[in-house]
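The chain below stands alone and is given in structure tokens; this is the form predicted on its own.
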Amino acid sequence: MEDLPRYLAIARQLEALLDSGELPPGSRLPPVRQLAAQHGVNTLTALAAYRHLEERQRVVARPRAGFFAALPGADAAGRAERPTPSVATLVDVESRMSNLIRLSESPIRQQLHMAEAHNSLYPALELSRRVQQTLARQPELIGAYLPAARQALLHQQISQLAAEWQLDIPQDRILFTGGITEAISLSLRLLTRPGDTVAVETPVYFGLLQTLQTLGLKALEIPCTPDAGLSLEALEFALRHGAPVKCLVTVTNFQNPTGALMPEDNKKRLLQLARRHGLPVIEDDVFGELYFSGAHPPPLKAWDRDGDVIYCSSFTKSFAPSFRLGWLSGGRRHADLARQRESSSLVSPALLLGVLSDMLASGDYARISQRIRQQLARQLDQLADAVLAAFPRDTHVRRPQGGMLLWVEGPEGLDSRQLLQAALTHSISFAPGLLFSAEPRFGHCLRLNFGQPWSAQLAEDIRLLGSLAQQQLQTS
């Protein structure tokens, strides 16, 4: 049986007594403790469950009152046009993520809010060849496990590239996980318990907020700049003085959203200053592959001699978004790790790891991901112009050294919310300040994504946001 979250999992049980009519149209559900304790949950784990039933218009909540089967209409009527969530739901910290998504599904003309490239920059075509070419060589890869000896070849493949990024990764230290989120996902499990505090970036990215949700754990916000990243004098303070945190997860290549790269100085002293305190570090390097310059510049871990470091790395967009292949090496906490990947999804599909290895070991891989990053650095230096020549004075935006992120500091009276709303009538999408901390914080910036090819239309585009945001300014 598929091993689904347990938001999720219960989720599904209420479904199908929505659907048998045990529980009828317009029936009020059981409270959130209620369903919390019948599950053997904490409340935010069942909080989870019925967000994810009001998203897919099954249950309505009512202010004071709880939540409520949905009546008959609503529920088939609204499924099928996924409607544009509100603006005031996409900054719900519960289901922010799953409601970005659903932006993205719907037909708005520019999407910018989302942290991926457009798939003319993937290699559609070459990768449609080599899968086909892969799976007629060896087609014991349509198999549910990779051949021993492939296996071995691939952890040997990841091991001399991680090498070219100063990292030090064993074979036998090498587990693949499906894409960086169930990477990060399996360590926050193993490391920490319901109610634990994890200490992470601010502004930091949406989708972790909702997996620290999910998970029922407290996020400990601490501040992250576009020019260093993680503050370690705020980190540190917030160690000594404030409640205990079990973990820490960060973003040291090009951060999300600021794009900020930490310096090398300050990995090593961050590393140090983890090992004082006893502080697990889960580094997340989605972004390391892109970078602009030079060579992917060397995580945290590669000053990591004791194995406190779980990193965690993917191929998503480096490489091939949909294939969702990410892997971890974790240090001391390796073993542990693996028997946890063992009770979620087990294995990644056998045929795609056979078609990354082959393209890994024919330098295919080292070709695409050269190209997708000199044509990132050229959408970066046309938006980044493009914005900073249409938005209001006093508009900041720091360039990163790599990523697809251009995190835009508007003017302190700027409502990028209310910038949003007037954007999507005019079919722009972006992602709002507020999205990137559980507080209401950086209601003056977005993030857009530098992901799109440039072209005239997208260039109209940037200049009527600048216009709205300088309307937005003139009558506020």
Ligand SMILES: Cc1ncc(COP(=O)(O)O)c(C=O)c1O
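Positions refer to the first chain, counted from 1. Keep in mind that this is a model prediction, so the values were computed, not measured. Each form is matched to the other, and the largest set of C-alpha atoms that superpose within 1.5 Å is called the rigid core. What changes on going to the form predicted in complex with the named molecule:
Relative to the superposed core, Glu460 shifts its CA atom by less than 2 Å between the two forms.
Put the two forms on the same core and the Cα of Leu448 is off by less than 2 Å between the two forms. After superposition on the rigid core, the Cα atom of His426 is displaced by less than 2 Å between the two forms.
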Second form
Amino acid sequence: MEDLPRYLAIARQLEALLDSGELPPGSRLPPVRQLAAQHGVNTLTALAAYRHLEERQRVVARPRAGFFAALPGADAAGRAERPTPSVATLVDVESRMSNLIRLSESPIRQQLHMAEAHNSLYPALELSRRVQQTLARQPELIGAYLPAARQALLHQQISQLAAEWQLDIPQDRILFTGGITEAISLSLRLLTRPGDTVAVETPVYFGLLQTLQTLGLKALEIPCTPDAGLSLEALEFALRHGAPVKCLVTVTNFQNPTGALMPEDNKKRLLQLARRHGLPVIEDDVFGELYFSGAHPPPLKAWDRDGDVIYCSSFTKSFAPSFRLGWLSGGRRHADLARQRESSSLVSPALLLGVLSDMLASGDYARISQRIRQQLARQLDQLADAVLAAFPRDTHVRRPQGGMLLWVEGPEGLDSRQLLQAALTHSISFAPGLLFSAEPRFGHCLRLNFGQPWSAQLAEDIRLLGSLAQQQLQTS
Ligand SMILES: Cc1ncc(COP(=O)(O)O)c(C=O)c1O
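The structure above corresponds to the form predicted on its own; please give the structure of the form predicted in complex with the named molecule next.
Full complex below, order starting with the chain above.
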């Protein structure tokens, strides 16, 4: 990954917004002071970013009025040849992703790279007792299929749980899958053919990039910010002016990696936008149950009257990761998805479904997920405070309102891939920013997970990570 000076990193970010149309041609750009404040740099650095873009004919300076996005044509000859919005690219991330997964298999002491909470957050002993009890009481659950009456009960329970999230999910519109991973993969198989384009957030969960790659799909990356999530303006621009997009995959609650929670108003607007453009939406709500205050934020699906949204949920983060139990509700595509699933994993393990059902009935699920949420909220504060204390000046974090991921935007010139190499020699891992795009973006960012219980050792490791980042900046 390149070692970008800060002004260039800012210029690249602005350019992505210009490409995507979030900053439309002719629009006024933030004043230099504001840009500087947004990025936590001085005004000279912000000005250097604009001057760079001016040279590239992407922006024009107007005396006493500031900077404006260049119009395609005479005053932006170079710009005219550039595709607008940014081009969808075939995804090629396999080796990067596999390298990261390999980290989990190696004996790294402090593993902060995956979106997984520490095993101790999940009640292993309680679950093991439950599995035994459930199987002893209902030996028929050793069979492959959940008996019809149990299935009806479980679907009723899921429908009731979803009602607490403001979802109206009929009991015959629930399909269990192998985590959300299978739910998304089934949905993409149904909606696309190899070579098609899928809109995704950027930065985006690298597992999704890997799925797109496996299916031969192109990713059209739409900017996503920690504050508001997916940019609707950029999406609309892409839908209006770009090549056809077959569907959108979005994580509306506590996005991976930014932790963004899409405001309710945006969720409603996104749905209207999707409807206007006939765009099917795959909603990934894997982190929705890990909210830190109030309640599970209503997913986009809560306003979906026309069945445009394929809603995907999972118990892998909020209850028992190894059970691999996810589910989807496919809207008007539900029957097709159910058929498709028959040739995929066929059914989910009846025993685990039975345990889940028992724990939903007893209230144990509610208790366990509540405890996990409380612990994660505490750990977030501890980790974020430690990062801000240890990392170089100009490091930014925005504390998410849920989930287990902290997105750290590093300062000028930080190369998080190099930082990872240095950290690994101390047996500490994290996910470097460039994993979260099919393009070479976010090299100065990193993602940490705050699913690890706070300890003196973890505090020491964050201090070490911070000083490695400081050293890198001093020697670069
Ligand atoms: C955004 C996102 N979607 C899906 C998944 C995978 O979910 P599951 O374990 O339910 O397959 C993850 C895992 O980290 C994720 O971060």
